[in-house]
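Form predicted alone, single chain, as structure tokens, below.
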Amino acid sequence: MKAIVVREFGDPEVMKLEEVPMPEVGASQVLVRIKAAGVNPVDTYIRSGWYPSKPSLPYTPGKDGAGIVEAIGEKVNRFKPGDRVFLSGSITGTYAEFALCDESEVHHLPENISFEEGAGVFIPYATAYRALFQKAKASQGESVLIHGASGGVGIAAIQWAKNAGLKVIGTAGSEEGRKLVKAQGADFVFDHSKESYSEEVLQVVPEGINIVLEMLANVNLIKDLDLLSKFGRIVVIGSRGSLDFAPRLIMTKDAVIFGMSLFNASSEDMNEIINAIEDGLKRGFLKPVVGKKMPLELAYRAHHEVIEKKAYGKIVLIP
């Protein structure tokens, strides 16, 4: 089968398409056919070999995919080939045609879900949920803003919110980044590359913000701080550098501040996010974004545009 392969840590030139052996199913195993594979800000910090967690080299990138069971362990009973599925992870990576997993790393997509847009579900839908309910504790009602609302973990992060009855306020880059937050349902969008857009934000919300979703913590901590509401929660979801900035913001607004990592996440709480989303996808309220399709071979490019193009829905990799 044809898989990407990563033979040294480093730019996104390192990831090559190869012919790999086919692999083996053990008992409590699933083989799938991958239809499409998910990219994510994560895979890239993995494969720049500066991730707090490397796998061993050589490795086959990606934890997000979508397609069809082929084959089955004779201990799993949950799933059958032939079976329409989305991932939460792989042994072997899905950046691949087929990928090998744990029967726990394997879900039911529902046919109101595309393939394209199964492979989008996981690591976004997860990281948002974690984001909001699981660290910041949002409630209906309560006001969050949304950095880079227009990526995948954002979009996932709308519709949560707007599900759970909040006020959504959302930040894009682009002009077509912006129409996509504001069709997606956010009930005010802002370009965050202008300088006065916490002015723009408190216009419209001046008692501050409950909760911010900051997807690039080292740019927009400090103007987060500013926008927070007195009790406000800050969960840090993405940073790409280090800043300076004076503790009493926080000190004087009694805020918090959650890093989170959705890896850290304990298996109860790994079990009530899957529930959740398996919940959303059947209920049509969440719903994937895929903003474009690659083949396979140009994961390297998928790459490049994840990380420095203004962000806009899902990018998929079909094998």
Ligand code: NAP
Contents of the next structure:
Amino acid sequence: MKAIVVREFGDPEVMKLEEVPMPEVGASQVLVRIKAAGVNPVDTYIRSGWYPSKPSLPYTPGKDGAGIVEAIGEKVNRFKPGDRVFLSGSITGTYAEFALCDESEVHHLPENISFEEGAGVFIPYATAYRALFQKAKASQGESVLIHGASGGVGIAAIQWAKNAGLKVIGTAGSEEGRKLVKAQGADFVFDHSKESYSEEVLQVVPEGINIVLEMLANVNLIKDLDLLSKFGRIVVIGSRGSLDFAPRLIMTKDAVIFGMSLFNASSEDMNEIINAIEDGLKRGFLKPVVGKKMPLELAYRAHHEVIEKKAYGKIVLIP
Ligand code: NAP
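Now that we've seen the form predicted alone, could you pull up the form predicted in complex with the ligand?
Every chain and every other molecule in the complex is listed next, the one we just looked at coming first.
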């Protein structure tokens, strides 16, 4: 089968399309024919070699994907060959024609969700759910600033938050991104590259924001604390650098700043997340936005774009 293989950590160009042996299916494993693989920023951090938990080389990147069950081990009872599924991880990596998974990493994909959309489900929707509900404990009627709403996690957060009855303020750095955020149901949309965006936010929520989901904390954390209401909560989802700030800002508002890494979720929390995602996909209020499809061999280009270009939903790779 064909798969992207990384033989040394480094720039996106270290990812090469190779012919590799088909994995053998163990007793509680599922072999999935990948129809689309989701590209996440974390895939680029791992490939570059600086991410704390690194796979041993060589490896095939990719955590998200969707496809059709090809074969099952003798102890697998939730799936049969031919089932449509999305993945919450795999043993062999999703940037490939097939991925070998533990049964627990495989989930039924409803008919109303395409494979390309299914490839954009797990990391974005699980992250947004954990941030909003397991960390910030969002409740109906509260306001949420989704700071970076045009990408995978941001779009997912808009959908979760609107369904839960929150007032949503989203930001994006491009005109197209802002149109997308508005079309997804955000009540207000601002441009995070404009110096004046925080005044604009306070014009529409003068009492201050209850919850901030922050995709780039090293840039925005100080302004977030200015925008926050008393007892507000900030969830740091993404950060790509450091900053110097006065902790007094947290004190004066009785604010709470949560850090989160999806991979720290307990199995109990993860079960809650997966159940909520399956329910939301079936009911139709969760639907990933696929901004770009690229052939598998262009994985290197997808890694450049997910970091360097303005976001517009998900980038997916098609084997
Ligand atoms: P993505 O699809 O590439 O989207 C990136 C988002 O960040 C876009 O909405 C982008 O907006 C926005 N952004 C860029 N500059 C910004 C700024 N100055 N202020 C606010 N937002 C800004 O990535 P993603 O999958 O949504 O992930 C978002 C971040 O969360 C990444 O850093 C990722 O590594 C991280 N993440 C963390 C976890 C976790 O467990 N902690 C899980 C998943 C993702 P424009 O492009 O429109 O400017």
